[in-house]
Every structure is written in C-alpha cells, then in structure tokens.
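In structure tokens, the next block holds one chain alone, the form predicted on its own.
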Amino acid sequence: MLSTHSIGIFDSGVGGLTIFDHILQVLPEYNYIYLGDNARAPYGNHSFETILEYSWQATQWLFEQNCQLIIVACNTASAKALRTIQQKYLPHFYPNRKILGIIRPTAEVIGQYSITQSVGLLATQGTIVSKSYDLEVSKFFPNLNLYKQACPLLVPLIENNDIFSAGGIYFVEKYVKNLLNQSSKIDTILLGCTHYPIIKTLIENIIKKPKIKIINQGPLVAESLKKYLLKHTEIENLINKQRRVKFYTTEDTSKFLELSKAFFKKNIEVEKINLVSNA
C-alpha cells in the first residue's frame, strides 16, 4: 500500500483506465491510486441501492489508503451514487476529502462540440435512467436536445473481450441506429461509458458520417481535473508529487491485465483486494 497522499481513481472495472490515462497525460507528477472493482461489474444494471453500496465500500477504501481526493471514473457510479456520498456520507465520515466524478465535467462543455445543439448519448441502462446528464446538460446548455440510448450488453460484451465478435458488432450497430433514428440533427455522439472509447472507430465506422463527432470524456475530465487542483490549492498541497501508480482489483489479476491492454497505453502490476463497508 502506498503510504504517501494520492488521488484515486474508482471504475466498476476497466474502463476506467480510459480515464486515467488522459489523466496521466495531463497531470503526471501526482501519486495516483487505481481501484478497478472487476468482481461485481458492470454496475449499469445492479438497482441504486447496490451501486451506492459498492461505490461507497470502493470510497472508503481508497480514503484508507490515504487518498486525498477521488475521481470516480465510472458513469453509473457517478450517476446514482456519487451525490448521496458527497452530501450525506463525506460530512459525517471523512469531512476533509474530496470526491468528484466525471458526468459534470462533460455535461460543462458537451453543448460546445454541437453545431446543431443535438447530441445522442450512448450508456448505462443506469445512467440513461438515472437522467442525471438531462440535469448536468441542462444547467450549462439549456437548449440543447439530448438524444440517449441505453446500451446493456455493451460492457459485460467488453469486459468478456467479445465486443468484436459477430454478435457484439451486431449489438453495437443496433444501438447506434436506435439512438441516430431519433433525429437527423444529432451532429455529436458522447460516449457515455468510460468502456466505450475502444470501440470508437467500429462506431464511426457504423455510422459512415465524418461530420457526426464522437466525443471520448477522457481528455474532458482529465482538463477539468487540472482546473479544479489549481483552484484548490488546499487538496493539491496535500497530495504527493512522487509519480507513483497502483493498481488494484477485486477480481483475478490475470483477467484485470488481459483486460487493461485494450484500456491503458503503458505496462502495469496489479494486487487483489476485497472490498468490505465500514459504515
């Protein structure tokens, strides 16, 4: 376990890393901690109550470990329990330490990728039922029309490394039409799951549209990260600047590196944990 100050990054699995990585690039000098909980995704079909116990089991957790401030890199989590953890559970038990997620850095400048102000939002049943991105979007680009498709095979199909199989592809072209049918203006995609972005090309290639933008959240948050560390210099002063990277998993470790090459650009090492709530 690290002893010094890090930030850490939370994902239901993987897919995160999509996230992490953008933010390695941006901000490389932090010590970083990786908490993948591989063992009980994908959390976009467990009820509200599951995924709030599971995110906050992986908050306390990762707060143990010293982080300072923790990015959950998860959609769903970020959709169904990151407000409850932020407003009821931080105040009583860790009053001190930050927690952020990554629907509200993109909802803040989506609207800006939009020519037409019609965006299709492909994602988590759990997210898309949550309307949490109708609340964000809304705040910040009050005439925009969001499109949304649920996709519930997409992850577990990514997950198990047959996204590109005859029967993913299938999956994925179908949830791609759907939410295009909706409307002909829609001119931007936002990939909505942190899973998505290596499927990217298959779906420009689905679509056939150069002119439709496929927006990967990665770079969007990992630039609102930096903005908020320079405007909180009382988070970013306590947190370590020694570039040490952890990993951590609560499935099998094999499975979490097999998985990681199509996620993460650089080689890692990965320990097993249990995850277990202390409230």
Second form
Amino acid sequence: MLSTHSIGIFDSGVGGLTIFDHILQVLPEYNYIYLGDNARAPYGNHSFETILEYSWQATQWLFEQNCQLIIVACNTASAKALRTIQQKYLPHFYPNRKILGIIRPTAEVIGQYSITQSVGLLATQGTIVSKSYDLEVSKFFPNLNLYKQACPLLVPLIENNDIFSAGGIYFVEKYVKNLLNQSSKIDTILLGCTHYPIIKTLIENIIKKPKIKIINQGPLVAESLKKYLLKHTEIENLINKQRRVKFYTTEDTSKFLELSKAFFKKNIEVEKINLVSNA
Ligand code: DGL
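Next up, the form predicted in complex with D-glutamic acid. The previous block was the form predicted on its own.
First the chain shown before, then all remaining chains and molecules of the complex.
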C-alpha cells in the first residue's frame, strides 16, 4: 500500500481512466491512487442509495490510504453521491479532507463552447435522471438550453467490446439521433460519461457535421483541478510529489487490466482490494 499523501481518483471501474489520463498530463508531479469498483460496475443504472453506499465505502478506503483529496472521476457517482458525502458525511467523519466531482468543473465551462447556447448531453440513465447537469449548468449559464439523452446500453456495449459491431453502432446512432432531433440548434455535444471518449470518432462519423463540437470532460476536469490546487495551497502542500501512481480494483486484477486497455494506453500494475463500510 502507498502510505504517502496522495490524490485519490475514484470511479465505478475503468472509465475514470479517461479523466485520470488528462489529470496526469496536466499534473504529473503528484502521487495518485486510482480505485475502480469494478466488482460492482457499472453504476449507471443503480439506485441513489446503492451508489451512495458504494461511493462512501470507496471514499473511506481512499482516505484510509492517506488521500488528502479525492476526485470522483465518475459522472454517475458525482451525480448521485457526491453532494451527500460532501455535506453530510465529510464534516462529521473527515472534516479536513476534500472530495470533488466532475460535473461541476464541466458545467462551469460548457457554455463557452456553444454559440447557440444549445448543448446536448449524452450520459448514463442515472446521471440524466439525477438532473445534476441541469442544476449545475443553470448556475453558470442560466440561458443555456440543455438537451439530454440517456444511453443505458453504451457502457455495457463498450465493456463487452461490442460497441463497434453493427449492433453497437445501431445504438450509438439511435441515441445520437434522439438527441439531435430535440433541437436543430444543438452545436455542442457533451460526453457526460467517462466511457464515451472512446467512441468520440464514431459519434463524429454518425453526425457528419463538423460544426457540432463534441466535448470530452477529461481536459476540463484536469484544468479545474490545477486551478483548485493553486488556490488551495493548504491541501496542495500536503500531497507528496514523487510521481507515484498506484491502481486498485475491487474485481479480479486480470479483468481490470483487460478492460483498461481501451481506456489507458500505459502499462499498469493493479492490486485487488475489498471495500467494506465503516460508517
Ligand atoms: N463512470 C460512469 C459515468 O461516468 C460510467 C460507468 C458506469 O455506469 O459505472 O457515468
């Protein structure tokens, strides 16, 4: 186990690697611990209570490994669990630690990409139903129209390596068309799920309109974290800067390694852990 002070990155599985990849590019100097709860992924269709329970267990485990700050690199967990953990659990159990999600840093800037102020959101069922993006985007861009499409089959199709089959493409086309049919003004599509950067080119080929921008969250989250660390020196000073990165999964390590290939191009070693609730 890594006993130095690190930044924790948590996701339901391997999807968070698409975010972590950008964080590592922008902020390579820190120590990191990545935890994927692969044994219980995908989170996308689980209830609020279940995702909160799983996310809180992961949070506690990362804090026990001396993480000073955790990035929830999962839209579904950011949408369904983050607020309760930040507002109810942290002040009581870990008053000096911080946990941040990936919806707010995305919402803060997404309006800057859209000339028509009409943005389409593709995400899991859980993220769409939570209305977290509506809430956060409206704070920063009150006049922006957000059009949404839940894509419940995309994560399973990507994880089963079936997304580029005829059946997989059928569903990507269906979801993208359902989204674009909601308004001809949509000029920006936000990929609001950690798995979707893998199919960015496929979506571009389906739309065939270069004027519609497709936005990955990774760079937005990485820039936001950089600003956060510059502002919060009391946290930044605590994090060790030895460029050490450890990966943990709740599932068989071979499964994590196999799945991660599509998400993260570097060679990695991973250890299996069990998550239990202490609260
Ligand atoms: N990481 C999740 C998200 O960004 C997708 C995978 C899942 O459903 O667990 O919403």
